[in-house]
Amino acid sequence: MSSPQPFTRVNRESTAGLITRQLREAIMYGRLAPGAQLSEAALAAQFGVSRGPLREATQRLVQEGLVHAEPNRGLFVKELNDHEIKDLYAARIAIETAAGRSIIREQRQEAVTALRAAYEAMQTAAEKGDLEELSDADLHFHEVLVASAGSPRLHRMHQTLMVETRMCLTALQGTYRDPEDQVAEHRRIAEAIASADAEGMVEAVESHMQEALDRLSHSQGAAPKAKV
C-alpha cells in the first residue's frame, strides 16, 4: 500500500489573503463607502502588487457578498437595502436571544462577568466621547454575548453577520442623542441575563435591535451618502 501524499508547506497568509483582509476592514469601517467603485488599477498601485493577487482578493469579497460586479461597469462595495438590513437584524435577534437563553439556562456566571466588563468598556468610551471606540465596544459586547453561550454553531452563524453589522454600526455613529443611551441598552441586556430574566432579556434585545433599525432608517433619509 502506498503511503499518503504529505501535505505541502503553505505560507502563513498569502498576498491575496492580506489584501482581502485589508479591503474587508476598509469596508467594515466605512473607509470604502457603500456603493464605492473599486478600481483594479488604482488598488494594485496602492498595494504595490500586480493585478493577479488583487483580482483574487476582490473575488473573495464577491463570494463573501461584500462586493458585487456590475456588467460593463466593474466592482462596487455592497450597499445594504432596507430588506437586507431588516433581515440582518432579524437573524441577529434569533441568534443573540438563543445565546442569552442558553447562558441563563446553564447559569454561566462567567458570561455575566464578561458582559458587564463589555458594557463598562462602552461606558468608558462614551465618557471620553470616542464614537469609534464606542462602536467597537458595542460590537464586542454582542460577540461576547454569543461566544459566552458555549455553542460553536451559534458562534459561527453570528460571525458571518459581523462584517455587515460593523457596516451598520459605522453608519450609526453619532445617531444617538446621548451615547449613554447606547450603553444603557446593552446594560439592560446584561442585567436581564444576570437576574435570569429570560423574558426581559428577549425584550431588551428586540428593543435594542429595533432602536438600531429606526436610527438606520433615519440616517439613510438624512444622509444618503451614509447609506448601508
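The term rigid core refers to the maximal set of C-alpha atoms that superpose within 1.5 Å between the two forms. Residue numbers count along the first chain shown, from 1. This structure is a prediction, so every number in the text was calculated from the model and none was measured. Compared with the form predicted in complex with the DNA:
- Once the rigid core is used as the reference frame, the Cα position of L61 differs between the two forms by 2 Å or more.
- G200 shows a C-alpha shift below 2 Å between the two forms [criterion: core-superposed Cα displacement of 2 Å].
- A displacement of less than 2 angstroms separates the C-alpha positions of Q159 between the two forms, with the rigid core held in common.
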Given for the second form:
Number of protein chains: 2
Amino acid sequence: MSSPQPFTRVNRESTAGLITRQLREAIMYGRLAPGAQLSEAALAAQFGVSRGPLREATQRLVQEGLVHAEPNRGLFVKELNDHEIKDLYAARIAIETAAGRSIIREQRQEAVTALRAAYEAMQTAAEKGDLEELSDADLHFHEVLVASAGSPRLHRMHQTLMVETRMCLTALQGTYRDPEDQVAEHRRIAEAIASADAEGMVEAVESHMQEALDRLSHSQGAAPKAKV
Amino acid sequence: MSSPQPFTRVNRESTAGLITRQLREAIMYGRLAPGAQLSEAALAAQFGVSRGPLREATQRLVQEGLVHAEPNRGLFVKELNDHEIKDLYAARIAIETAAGRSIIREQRQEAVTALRAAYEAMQTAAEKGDLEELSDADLHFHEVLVASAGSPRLHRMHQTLMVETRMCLTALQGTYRDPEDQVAEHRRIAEAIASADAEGMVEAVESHMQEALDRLSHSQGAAPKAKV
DNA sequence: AATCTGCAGATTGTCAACAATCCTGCAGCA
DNA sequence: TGCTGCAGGATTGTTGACAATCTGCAGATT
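Can you switch from the form predicted on its own and show the form predicted in complex with the DNA instead?
In what comes next, the whole complex appears, and the chain from above leads the way.
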C-alpha cells in the first residue's frame, strides 16, 4: 500500500484503430493483394461491425497511401510499379541514412549495440537456413536503425516505407540471394555507424538498397506478371 | 476532330477529401489552434454534412498526425512542444537534403531554374517590405526544392512537415529576422545545387534550419505561453 | 469545509436505412 | 454485326437515431 500509483492509465484503442492495424497487416503480407478491391460490406461483416467504423479505418489507410479510394467505385490496395519501387528505395535511403547520421552525431552507443544484435540475429537465421526468418531479421535491422535515431518523424515515415517494402517482398517471393552476403551487408552498415564513419555508412546503405532494387527488378523481369 | 483524345478523365474529389483539405488548412494557419478540440457536430453543421463524412475526414488527419483522437473524449489539434519542433526541423533536413542530392545526381536543370525563381520571388517580397509574402515565398522555396526531386514519397512526407512548419510559424508570429539574410540563405542553397556541390548544399540547408530553430526557441523563451 | 455520489447534459461511437452511383447484361435498332 | 439505351443488381455515400461514455455540477455526507 506504499506505492504511490500502482496502476497506469488505461488506454483502449479505438475500433477504427484496431481495424486499421489488421488491414495494414493483411496488405503487408499479401492477404489483401496489390490491386485488390476492398468490399466494405464484406469486410465490415468479417470484423463484426457496421460499415461506419470500417470506413473510418480505410480512410486512415487512404491517407497513409496504402489504399486508394475511387469515389463511387471503391477502395483498392495500392500497387507498386517499377517507378514506385525505385522511389520507395530512394526514400528509404533518405530516411535510413538520416537516421544513421543522427546516431553517429549523437554518439548513441545503445544503437550500435542494438544494431549488432540485429545482424547477429540475421546470422543465426542464416546458419539455420531459415530464409523467412532471415528476411524478417533483415527488415528488423532496418527498423532498429531508424528507431534508434530517436526521431518520431523519421520513425513514422519509415513505418509506411517498411509496409511497402514488405508488400514488395511478399508479392515477389523467392528472390534468392546468398545469406552470408546479406548478413555481411548489414554488418557493414552497423560497423560503419559504430566507427562513426558517416560516408561509409551512407555508401553501405546505398549499395545495399541498390542491390535489393536490382534483385526486385530482375525478379519482375524473369517472371512476367509475377505479381500474385 | 483529329485529336485522339481531346478530354481527360474527370476525377471528382470525395466529400471526405474536400473536408480534410479545408481542415488541414485551418490547422496550418491557426484557425484551429494547437490543442483545440474539434467538435464533430459543430464542424459537420458548418460543412453542411452529417457527422459520418466529417469523421472520415478527421480520420485522415489522425493518420497524418495533425490531429489526435482520444476515444470517447474527442479529437484534438496537435500541439508542437520543443522536442517536436526540433524533430520537425531534423526531419526537414533529412528530406530536403535528400531532395537536393537527388537533383544534383540527376542534373535536373529545370529544378535549378525553379529554385532561382523561388528565391527571386523572396527577393521581390523583401524589397517590398512585405514580410508575410516573404514568409510564404520562403516556404514555397522549400516546397519547390522537394517537388523538384521528382520523388512522390519525399514529396508526400515533406507536405506534412510543411503543414507542421506553418503551424509553428502561425503560432509564433512576429519572429523577426533580416529579410536580406533570409533571401541570401536560400540563394546559397539554390546555388550550391546549381554548382552540383552536395556538401555545400547540405551545409546550407542545415545551417538555415538551425537558424530557424534557434529563432523559434528564442521566440518561445521570450514570450512565455506565446502559443495562442 | 472538504469529499463523495448521483444525475443531467454534451459529445462521441455505431448502426441500419435510404439515396446515389456505377457496372453489366440484354433487347432493340440500324 | 455493331451500337445504343435501359433495367437490375451491387456497391458506395450519407443521414438520422440510438447507445455509450465522459464531464461538471448540485446535493448529501462526514
